[in-house]
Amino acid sequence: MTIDINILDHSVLASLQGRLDTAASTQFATDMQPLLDHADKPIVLDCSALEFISSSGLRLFLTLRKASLAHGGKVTVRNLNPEIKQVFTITGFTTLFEFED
């Protein structure tokens, strides 16, 4: 699992690649710190190269959403593949985030 974070003037773009499974979630929690540090800005998570997400990964998405809401920002999820989109639908996450294709 890798994350590439680009902090722009008025937003933050994070590109996720690989499998966000239980094993990768510990490192991802550390790697996403810059997103938490800029939670006052709109954050876009580009998931076009995300292959899988576990419940641990979903928990980290919720952590980011909570921090963003607390600081007046927002989180948009972009380019989910159909399988991961189905996970978001089944778990009710589609009501918690904004989505872009």
Given for the second form:
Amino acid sequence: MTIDINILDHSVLASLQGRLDTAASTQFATDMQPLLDHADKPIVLDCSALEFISSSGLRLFLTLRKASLAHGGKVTVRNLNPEIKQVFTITGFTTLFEFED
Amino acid sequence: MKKQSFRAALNLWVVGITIAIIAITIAACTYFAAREAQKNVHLIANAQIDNAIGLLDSEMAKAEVSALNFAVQSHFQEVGFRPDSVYAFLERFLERNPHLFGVAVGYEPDYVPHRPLGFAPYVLRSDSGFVRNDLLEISPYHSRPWYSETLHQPCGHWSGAFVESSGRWVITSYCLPIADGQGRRVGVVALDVCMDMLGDTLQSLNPYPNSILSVVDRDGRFVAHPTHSYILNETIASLIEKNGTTADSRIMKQIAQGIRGTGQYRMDGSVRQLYYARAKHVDWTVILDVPRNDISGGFHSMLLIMIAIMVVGVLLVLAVCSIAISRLTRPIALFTSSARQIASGNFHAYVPEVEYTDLHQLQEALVMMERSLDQYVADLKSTTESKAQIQGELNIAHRIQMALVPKIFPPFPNRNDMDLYASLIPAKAVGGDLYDYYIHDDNLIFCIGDVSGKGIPGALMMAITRSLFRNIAMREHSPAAIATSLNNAISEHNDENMFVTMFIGSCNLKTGELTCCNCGHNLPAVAFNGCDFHFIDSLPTNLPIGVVAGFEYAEVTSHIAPGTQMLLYTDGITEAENARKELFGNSRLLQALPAHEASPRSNIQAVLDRVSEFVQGEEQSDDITLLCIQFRGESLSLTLRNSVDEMQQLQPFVYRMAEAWGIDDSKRFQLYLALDEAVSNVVKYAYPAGCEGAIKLTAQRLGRDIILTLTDGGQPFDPTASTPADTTLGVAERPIGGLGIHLIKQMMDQVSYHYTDNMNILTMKINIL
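Now show me the form predicted together with the partner chain, since the one above was the form predicted on its own.
Below is the entire complex, every chain and molecule, led by the chain shown above.
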């Protein structure tokens, strides 16, 4: 599981690759720290290469969303694959994020 | 109907019969006595009337004779006519004739000297002696009928009754003309007879206390009657009419005509009998009036006495009978008491001796019954004991037979590549059905059999067959070879010509290769790969075991997919009968099996429930045996320690599983997600911090389903019971976490949890097709 973070002046762009399962979520929590640091900016998460997500991964997404909300920011999720989109739907996470395809 | 006692009935009969006999006797006596009394009354009445007539006649005749005497003696010319001497003569005459009341003589006017107007002395009796009267002084007597009508008569005649001049007495007179020596009529003599006195004399002839003897003249007037005031004042008809009844005209006519007769009339409500006859001298009729009560009074009182005697007699009979009957029936009461004791189980109860022959027979019968019962109970006791012994032996035999067939389920708890369940219910204590199975080199070898015959012979044959099967199956592994050897071994010493239908199978639990040999047994029912059960009729049929030695048995081999189930049964199922003699049959067997995949145990239970519902308590006629085998195939398993790092092994495990069982990416994602969530739950929460534990993961494909099983030794936790996460909350309210279990339930078709042997077991099922 890898994450590429690109911090711009008025936004942050992150690209996620691999499987965000429980095993990977510990490392991912560390890797995503820059996003939390820049939560005052709009954040865009590109998930086109994200293969899997479990509830541990969803927790990190929610942590980021809560941090963003504290600064009045927003989190946009892009290019979710259908299975992951289904997970977002089932958990009601579709109401918490902006989605773009 | 109210029941009465034997004694009371007997009393009733005796008293009833006694009353009847006495009543008939009294009735007969009364009838004949009444007839005799009637006859007697007639005789007596007529006799007394005759006596009365005789008395009357004799009184009259005496008066007539006296008159004649007087006529002869009264030629006063010869003695000189002095009135005093005439009176004295008359007085002397009365003295000599006490039956006469008075005497009067009237003479022609010129006959008596110095008496130109005539002379008529009259002397009558009074209380103080005689009273002298001169009739001429009272009235001129020559014109009076007694004188004028008599004077020229050839003979005397009786006047009617009349009241004499004093008005005190009723008299009747006999008037006779008197002639002088030349035959010239010179006067008339009248002799008085007092009717009152005559009547009183007549009463002495009265035969009954209340009867009345009276005399009436031609006009029906009483001239003699005990009640003096009736005389000359009343007639018999007027008396009757005074009482409001009319006199019988026949009686009145007969009385008037002087005919002897009898008749009845009613007076004052009582019946009176009249007897009457004519007294010729005076043309008077004597009447005897007898009340019926006087006639029947005698036998009325006799009847009352007889009834009184009867009542006393009946009471006496009743008393004597009750005592006698209660004494006579005492043995019956004693026998009843003895019979009660016998009935309560005392077969040596005393039965009293009796004298009467018939009751003696009853006594003998009771004694015989006691002996028979005693003997019978003794026999019953010994029979029961021997039966109990046989039953005890049968119970042991039952346990031995049940021990011959494996009965611990699941039979191979460590294997999850197969499941198996069996049930044997003998119709009697022991039966002729059998089943067996064992595993040899990953081959499950199994059989079911039904011996021809039930009970002990069947059970012995079953035991032999089972033992031989086990021995032979140790060396031979193909069902046909086992069947051939078994057949040869059993045929060898089969003097009783018994045989066994058997189904022998062998299943390779690694490859799913199934080999079957059907030795004359019922068709197996098979559910392939999660489909419904149906019968397999394409197998070659062989002879039952034990029929012909040397028979070569044929077998068939095929491949079955994991999840396939085979149900074997004996004809005790298909031939189970209900009260209407209907058979359970094959189609009901298929219908009984659950529509969806179920475990062998629940399949067999469903069939047994359906059979029991079908027969509705009818007695089981044949042994019932069921054997159900499920081939589950290979399983994948993984054991992890409780650390998040270990969870890295999950992804390769899931991908390997998907590849092996051809699971598409979408279902693989679901499996992966559910496993990740389930394992992560255990890793994070099951064990206390710093405590190491294991998590065992097993995946198995059964037909269309994948079954995932997670087993851990952590603290008990039922994830299926947790409250569902609220997926509608906004960002601020959303708790971090709590979604794992929600996701598992969403991803999998079925999630179940149980805690066994200190292990949490979570089972998840998903349909991959």
